[in-house]
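A single chain, nothing else alongside it, follows as structure tokens in the form predicted alone.
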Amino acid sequence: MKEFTVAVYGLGNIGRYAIEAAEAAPDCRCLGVVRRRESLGTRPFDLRGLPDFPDMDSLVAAVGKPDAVIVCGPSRNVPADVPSLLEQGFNTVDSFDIHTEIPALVRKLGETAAKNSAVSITAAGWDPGTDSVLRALFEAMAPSGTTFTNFGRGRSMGHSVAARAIQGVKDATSITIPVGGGRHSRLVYVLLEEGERFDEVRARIKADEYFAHDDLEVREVKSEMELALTADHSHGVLMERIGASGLTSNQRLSFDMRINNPALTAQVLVSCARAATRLAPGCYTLIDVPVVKLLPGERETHIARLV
């Protein structure tokens, strides 16, 4: 089985799980982790014995060039971080999750990747990501119809990171609550910076692109301990489609999962890193990637086993 190597770019929630997913994969070897200079040498358990570096140049000089870089920072950093990595000739995978901005990002990353003979797989978590593939398959199975994607109840990493970036927020957790019919409400617990007014912070959160389109409730907590009681990694999705196959109506399709959010996101990223080593230069989303390229081993073996 052919081995591929990765570097993990960022040691947040997803980065820690990406290290574990790479370690568990039969054909993947993680060379090291790039993180903030001030964090180097801390949290050794999360590194699982891997070296950490302040930048990609230092990593490559010490352990060699990885076949793919798994970008694990906040979504808002992807449009700046990923082009820079592609310009250096690195293949990249990321879990960018601002749905409305994905088409423009794909065009931007596609141009940069092609110019530098690199591969970028973007929006590669579970939604967007594997759920996107399921939505596409549902439409292929029942072309006329409606698909509802109902998230939660659970903690949204992207929305939590977005809330923490709001002026006046010291820490925050965002919970996604399904309303039904593909609609959701957001419940955000915030710990304020000293001297901040709750009503002003709430207005800033409501105006943010992550929160502006859903029903929103913001609750203030008074301590990190109280906030910790609201936060775990559980999440899930119920996807439903009612439609027609040809002229036959009332076809009902559904997919349901309950998951650890960052662990599944990280696993998809490692699988996409494998696929990135098998694709021609350019930018892809998961609906562009043949599923067999995500799996370890040979295509013929998977055809015999799965088809």
Contents of the next structure:
2 protein chains.
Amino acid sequence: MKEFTVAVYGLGNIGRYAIEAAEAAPDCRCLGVVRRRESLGTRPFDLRGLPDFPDMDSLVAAVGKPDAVIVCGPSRNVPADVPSLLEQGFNTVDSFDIHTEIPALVRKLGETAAKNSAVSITAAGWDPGTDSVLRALFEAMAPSGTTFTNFGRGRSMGHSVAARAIQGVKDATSITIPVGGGRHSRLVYVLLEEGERFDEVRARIKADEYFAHDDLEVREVKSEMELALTADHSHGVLMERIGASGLTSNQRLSFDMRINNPALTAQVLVSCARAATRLAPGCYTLIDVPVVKLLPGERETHIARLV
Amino acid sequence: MKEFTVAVYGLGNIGRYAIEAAEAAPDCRCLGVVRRRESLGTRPFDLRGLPDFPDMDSLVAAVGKPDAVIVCGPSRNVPADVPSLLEQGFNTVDSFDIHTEIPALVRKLGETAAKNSAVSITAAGWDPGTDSVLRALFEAMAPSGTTFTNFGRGRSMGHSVAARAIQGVKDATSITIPVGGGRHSRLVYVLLEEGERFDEVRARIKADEYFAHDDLEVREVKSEMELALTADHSHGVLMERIGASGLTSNQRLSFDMRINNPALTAQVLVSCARAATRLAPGCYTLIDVPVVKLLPGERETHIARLV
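Could you switch over to the form predicted together with another copy of the chain, since the one displayed so far is the form predicted alone?
Next comes the full complex, this chain leading.
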């Protein structure tokens, strides 16, 4: 089986699971991890024995150039980090998830990737990512109709970060609860900064763009430990389409998944890193990638097994 | 929006719905239909006003060359018909569904397509077809685990044809009933040839390779009209995967659809005809095709809408 190598860039939630997904893959070897300079030298179990480095230059000097870099930092760093990696000639995969900024990012990464003969697969988690494939496939199967993407119940990383940024909030967890028709309510657990009043903080959360449009409940917790008890990785989605194939209505398609969120995101990244080694230079989202390229081994085997 | 033209090759169940799917697509025009010489001249409503021809030569002479030919004859004719169409320089799509013969067919069509600078998309219905995409995507998301594809309840075309071929059977409908774990039971309605004994025919059906391995119930009907009442187009599938992403178990993925069978198959064929006009020469199955190429209009629009 043809093998490929990766580096994991960032040791947050996704990075930890990416190391595991690379370890579990039959054809993938993780060469090392790039992490914050101030963390180097500590040997957390999450590194699983891998060497760690402050940047790609020192990683490449010590362990060689990986076939792809799995970018596991925060989404907001992707527009700066990924072009720089592409300019250094690395193939990259990332799970950038700010939906409205994806088209501009794809254009920018496409130019940089082409110029440097590199491959970038962006927005490659589960939403955006595998959900995007399903939304596109469902439209190809029933072109007229409506799709609802119902998220949850689970913790939204984006909304938790948004809640944490609000004045008076020391820490927060935001749970997404589907209420049908692709709409959601938000349940936010907050730990207040000292001296803050709950009703004022609640009003600020409600006024925030992230929360203004949905039904919202805010609950106060009194300690970090109590907050931690609300912050597991369970998540899910129910995607439903009812529509017409040709002139025939009542075609009913649905996709339901219940998953560990960062584990799935990291797995999709590792599968995309494999695909990145098989594609022509340029920037791709998951709807641009033939699914067979995500799988280990030979196309012919998968045609016999899966088609 | 960039437009494309098709010809429908064969006016059976799938062909009738393919004409409708082409009509419903915003970017597709059906130039005409190739049908059995003995049927020409009749003007069934199913033709929806389109001109009909005995072969592709006369179709091209009268209405021009289509960008793709949608092959809607029986699966068993595909290995002969499609290479001949590719040799005439047509792009083709078909819904060949004899799973075990797909790898050899893909090799053969791949050679012929490359030699003639044509595109063939084969096995492009829902199973094989869109289900194949889902099976591959589910493995990319949770590489270790088990997938069950549960078909039905609905009429199996393949099993109905197999039952009809059995000695003593004048006509038959075979219904597939899922019993869990990717296993199925078969309910076969038979109309006997005159003078045949039900218990003997039942034994012959049970001995047939198509029916030998599943739980089987055979029911006798007494007329073609009674049999026709069992033969609607409703079908469905429940695809379930439970597995691990990386080292994380309990990832649960499922896809459930309830559809008009030939309407969905024909729609997938029209979506693939569009993709065929956008791919490099060669033979593809649906797992080889980026899903965005199945949709009308521009990639950039779909990245903004669906990713």
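Being a predicted model, the structure only gives us computed values, none of them experimental. Residue numbers count along the first chain shown, from 1. Note that the rigid core is defined as the largest set of C-alphas that superpose within 1.5 Å between two forms.
Core-superposed comparison between these two forms: the C-alpha position of S185 differs by no less than 2 Å. Fitting the two forms on the rigid core leaves the C-alpha of A80 displaced by under 2 angstroms between these two forms.
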